[in-house]
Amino acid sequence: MMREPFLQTPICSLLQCRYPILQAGMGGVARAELVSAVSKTGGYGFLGMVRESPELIAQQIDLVRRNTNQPFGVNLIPLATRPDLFKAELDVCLAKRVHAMCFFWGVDAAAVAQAKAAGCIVLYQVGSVADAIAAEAAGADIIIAQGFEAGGHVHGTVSSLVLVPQIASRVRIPVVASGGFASGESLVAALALGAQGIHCGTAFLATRESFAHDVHKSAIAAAGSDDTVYTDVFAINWPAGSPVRVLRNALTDELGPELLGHDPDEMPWDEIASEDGRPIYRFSTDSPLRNMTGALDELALFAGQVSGLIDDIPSAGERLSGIVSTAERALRRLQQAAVPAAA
């Protein structure tokens, strides 16, 4: 068996965890439950925190910390959240100490700083090279190359395949494959493309712990990989210009070749769902929640190419296990099918 020394690279030992396989901070989605979860199990969480009140952000710290003591980070996306809210978001998980910060969308440097100078491990998920490299420059600990495949905003147009070893040639710090990864067959294509480890966001969505709806999970889990779209009309709460991959609804079939140059300054504010009294809007980057109600089938069902690997919503320990053994047999089938050296 080939467990640890075969899982224990670098980042391992930098994020404190057992396995280098990361859950994405899926905003929405990706609260303490799942945290905690994946965490307790061996991999790293990340609260996915984006626009939410730095009220919300510390209970949620605070409720993965009463169920593990096991490190975990919380991701923001600088630039498609107000400045204001922002700059309060990054301050109360630097008082809480959280152990890391990932961050997307664009390298903001003073956002990697203030982190930084906070003892923070930053993270920085991009999806090209420049960006990679930027965020080096700026500081950043580990990279998060993220393929066009990906699930949720996608920020680049070239595939895991080609992306990742181009970035893992191009920086000096550790480098996380983003974007069709959710088994362990991939984890062992992304340790031979260069990188460190493993970034999975609709595989840990689609499990028990996940606070993403049923409507959601049952979609993923159903899905194949063609029945993902990539398009910008899901575009209310964020910039212009800002793709997403979800699974194709009625909305999506409905636009038929027009699923990109949607302007989100021009999208109308009709309101189809609620979150606890909360509008949702028909066109807005919500994806279902559990505490969400509505026609909720017609909202963002974020998804990565990968829903076709999903056939199940298990908790998130069977997920993360699932991943590591079946890396452990594909590393042997690659060990006997390696030819001997001739005597």
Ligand SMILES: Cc1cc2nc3c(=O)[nH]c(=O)nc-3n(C[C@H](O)[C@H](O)[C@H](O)COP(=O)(O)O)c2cc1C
Contents of the next structure:
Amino acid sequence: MMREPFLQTPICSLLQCRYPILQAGMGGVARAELVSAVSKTGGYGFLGMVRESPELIAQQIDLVRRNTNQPFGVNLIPLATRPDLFKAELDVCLAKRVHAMCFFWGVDAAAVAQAKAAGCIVLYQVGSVADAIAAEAAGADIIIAQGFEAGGHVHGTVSSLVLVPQIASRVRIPVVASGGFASGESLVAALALGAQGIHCGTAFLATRESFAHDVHKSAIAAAGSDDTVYTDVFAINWPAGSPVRVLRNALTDELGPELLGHDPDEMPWDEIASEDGRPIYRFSTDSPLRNMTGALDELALFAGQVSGLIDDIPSAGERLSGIVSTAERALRRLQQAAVPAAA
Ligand SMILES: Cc1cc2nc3c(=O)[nH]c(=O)nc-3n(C[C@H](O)[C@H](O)[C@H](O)COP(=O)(O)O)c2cc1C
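Form predicted alone done; form predicted in complex with the named molecule now:
Every component of the complex follows; first up is the chain already shown.
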């Protein structure tokens, strides 16, 4: 892949990657195969290790390192993880001297301080200006601004187009745009909004290397933007009031307009699938993975509105080079369209 200087922003030097294109650390989905493929081809990958065991985290870090010597990071979610497990997860990442940590869902200043003290670059994904300011005050190096159109857990209520410039104007540290980004045109738009790069989840889920089950990848490739819903019915395992964006399925269709207001403590624990023998419950936040069997299309099919722009399942490297080449085309188009200033 050619080096494209116009796409270089300061976060490329900070993260030591060729392109300012970050692959979101999606729980379950973003394992070593995907992360290595992204980091190897010039992006920056994050292992999605929310609520995983320290043993699996150590194994996945070692696996990426076996595949590439490019840097990568690990994503954890402090406020959705039992404190003792979160401590063990972070400890193993820091003991392994992970290059960057990315946190999400409410600002945990102690986690930022611990990761910074260990020499990590810290990224914080937030859904509001207030949280961006709190994450900067806590010592984060980069803010990831997540818009409402994002796939997976959604922590704010404002679209990327409106949120990103507000956060970019209120913090001094670099901002990366998240939610709705899967193309070069959107990368150029993010730069215009004041971001230094993009953070893509759905686009990298729908690649050959992601650990998502084919049921999930194909559903994204087939979906339109109005096939996603915002709901908190996938509640088991997370704190109450934690909405997600998923593709609608039989389960969300049955709810009709009652997509919100579900209490994790009141959901029935009906086993509908299994992951290598581990029971997977209807209404849990588990999404279908390669190693699961059962009623997979009834699980949480996390996906952003950007699904409407995704109709293939290429390799992660092809997804990345597609973003780079369409960005180049978009920039050329903008330059040609620019009206020269009057003499
Ligand atoms: C399948 C899936 C799982 C996700 N899991 C996590 C996670 O574990 N941690 C996290 O910080 N964000 C997670 N997210 C949200 C992403 O970080 C990001 O905000 C989102 O994917 C951006 O929107 P996009 O899907 O339009 O690219 C997940 C998203 C998806 C699609």
